[in-house]
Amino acid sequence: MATEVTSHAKTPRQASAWINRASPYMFIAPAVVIMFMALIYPLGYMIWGSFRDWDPSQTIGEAEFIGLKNYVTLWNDPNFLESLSVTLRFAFLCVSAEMVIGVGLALLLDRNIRGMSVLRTMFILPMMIAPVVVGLMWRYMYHPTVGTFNRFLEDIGLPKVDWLGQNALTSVIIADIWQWTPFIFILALAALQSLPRSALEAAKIDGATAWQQIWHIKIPLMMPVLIVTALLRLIDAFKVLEVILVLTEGGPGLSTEILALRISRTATEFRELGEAAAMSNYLLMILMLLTVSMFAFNKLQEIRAARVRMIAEEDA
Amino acid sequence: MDQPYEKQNPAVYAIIAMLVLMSVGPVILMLANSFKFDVDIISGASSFFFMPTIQNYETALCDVLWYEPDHLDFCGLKFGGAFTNSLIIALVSTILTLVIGSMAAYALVRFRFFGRDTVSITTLMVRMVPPAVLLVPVFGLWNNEFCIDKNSLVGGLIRDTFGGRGDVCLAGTHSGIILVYVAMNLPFVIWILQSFIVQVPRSLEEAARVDGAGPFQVFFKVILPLIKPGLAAAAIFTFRIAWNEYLLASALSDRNTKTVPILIVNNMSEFNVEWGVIMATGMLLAIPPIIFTLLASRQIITGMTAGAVKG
């Protein structure tokens, strides 16, 4: 290393050429060590432990290997099995629900009126506010007695709703939707406002009434946003935790178990480090597959858009 | 957006004014909440009209209060010192993903180097990672590799200034979360910057350049200024996961090194619910959040629409 800066600084044209070639490497290393130091090797570490009877008393080294075997237990565990399809479910409820509502109230306020930025602003807080918060909010609203929704059908005269015990999975997923249909809400209209007027003039002067223009025209020129989105949400979906650790804790029973607490249960009432580990991996190849599925859409997408260009260059 | 406003249906006003209750709503009952007494809030006589009280504010604040509020004998919640926790960890795992990543993804946009491709597709792909997945291999290392022996003379060094009897390890201390938390933040950040830095004229550069400025110059001279309106969103995405998360928090952090969020969870798993004080806590932790939003909509607006978009 000292030998190389003293050849090169012997003038300084030679000194700036080697800074500008080590200048991409200076500038990408911090990152590139931390992300090793904090995401790759913990994934590695993992991974590497998933294979292992590991006891959090012990170091990954003084574990017995025991090749696939938290895999297999993992999936003839009853448990596990159900708190996966709490997991799915959730996430696809979720998604779903809040695609529906986030793009229909897009598609419903598209419009030029006064008051919009307000609500695009305060549309944003629930996304902001802690998990934490959120699901305390929430919690005390749920509450069987004191509760604001209990009260209120009171007040109405209907009976009281078991919020968090038999209806544990929907109202933390009616939680959910309200916390993120925002972020669909807001994206969905980014989408609406820059498509080509053209097309929209075109379909209205043709006489298209507006449930056509929304479902032969709208929508299906959104669609790619559309999609892109809904696979971030439910990328998202997957991680959500602490909203339900602070609703329901993942009870009744398992009933809003979702993986995510499961893993952090294993790890830590449990001590089976080799199983949450495995456990760990089943989800990252969920989300990976969910990633690679987004990646390959956009793929497309740009692959699509560019013969479109050709074609219409060769026409010209 | 600039053309004069369209006359619409009331009903469309009805229909935001609803949605703008539904959003808020939750959030104002949480305020209105932590100025009541546990009673009225279990009475539940009125939600709007009743006495304020700061009783609870009291409570949760009670270790950084300069007086002695009257109807405390013991302050059990160490609020104040779980908030100046959140607080450095926030600010300083903001400032530092921002400084890292910007400099990596100028890197990744301007030069073709060795390497690249690598490092970019990875970038990409650990995005989804979630704290879940962390959990166990970061509470490993952190609590087994990543030390410092206690024979060696910084290890040494470090033990007899802080006291302790294993080795010096990451677990529990402040740099051992933020490590986590800029980590977990920067492939976003990268990402995200690099569609701003995309968008910078070669020109200036170049200029600067000639001018005789040197490659670290260009960028905090020429680069970061341009693209401040990148670095806000960032700043506030990078800002919100580290001040809101809470399950590597509560592996990594000991008694004290507690973050906002752990203590709320802890006081929220006993049976017996004080909600005035949680309250009270929950709203202090929402609040910085919410001054955000108010302040810089537009740019959370920005940065959610330029992550999502260019996925």
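All of these numbers come straight from a predicted model, not from anything done at the bench. Numbering follows the first chain given and starts at 1. So that the term is clear: the rigid core is the largest set of C-alpha atoms that superpose within 1.5 Å between two forms. Compared with the form predicted on its own:
- After superposition on the rigid core, displacement of the C-alpha of G253 between the two forms stays below 2 Å.
- After superposition on the rigid core, the Cα atom of L88 is displaced by less than 2 Å between the two forms.
- Relative to the superposed rigid core, the position of the CA of L68 differs between the two forms by less than 2 Å.
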Given for the second form:
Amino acid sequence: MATEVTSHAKTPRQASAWINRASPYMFIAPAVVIMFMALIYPLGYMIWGSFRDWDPSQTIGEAEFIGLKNYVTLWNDPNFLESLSVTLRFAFLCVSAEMVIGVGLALLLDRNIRGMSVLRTMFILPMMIAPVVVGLMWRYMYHPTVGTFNRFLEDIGLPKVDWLGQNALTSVIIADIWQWTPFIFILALAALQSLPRSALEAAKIDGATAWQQIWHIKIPLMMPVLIVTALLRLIDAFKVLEVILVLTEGGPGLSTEILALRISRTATEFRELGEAAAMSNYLLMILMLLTVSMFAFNKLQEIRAARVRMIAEEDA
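Please give the corresponding structure for the form predicted on its own, as opposed to the form predicted in complex with the partner chain shown earlier.
There are no partners or other molecules in what follows, just the one chain.
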């Protein structure tokens, strides 16, 4: 009888322990379901579709299975390779310029000056504007006859520039830099203001100049944040669509047709859903490779930043 009572007394405790063990999985289950429905299933659907000769008139089950033919066809397609080249040039040129300008502005404005908060707010306004509006703004400014830039050049006696013709890619890059440099600026400024004051004070005591503090203290300590920032911008630059579509529609020729635009055209205009899915997978593989590489590099920079911080604290 005593044994039976003891056994019944343990049951609620066991149930409570089971609930405690299961509760984390119960809380995460809705997020897993949503992620599966919004990410995993569409991704698997796209990968499966890339192995089929698929067009909009068919369901994916009706399309003929052709294996890797779409991938091989694309790799031998000069138009696809040109779009890939344009995408790589656009992304790396934009992000490189934005990192230099954004970090430079953050270093310049990291000080207590009257009205500095207003100036910082003005710097972030471009990234608040919708990409379609940005494209329209810059398209009018690049207009060959009434555009702001050509009128200015004409006023100072210089020849007009064919902004959206011979210089189309450069013009698109300038528009992207104008819109997204504030994103780099905000994150770089936040990283700069979170640096340990002890490290900077120790450098000043040791007689380090302003440039030496930037190159040997500030930049190394900011590097983990800057790498993640650059990665986010790279991913976004590979997917940009609206600004280029409004400015040049990918022209002239294929000079500004990035992969995102070519994927859209292949699916809607050329009605080749299988090839469009294969292009999307190529883009996904490039972004995954970039992500893994930059996270590995970021890990090394975190170790270096920890060493710099430790040395500075010891000197202090």
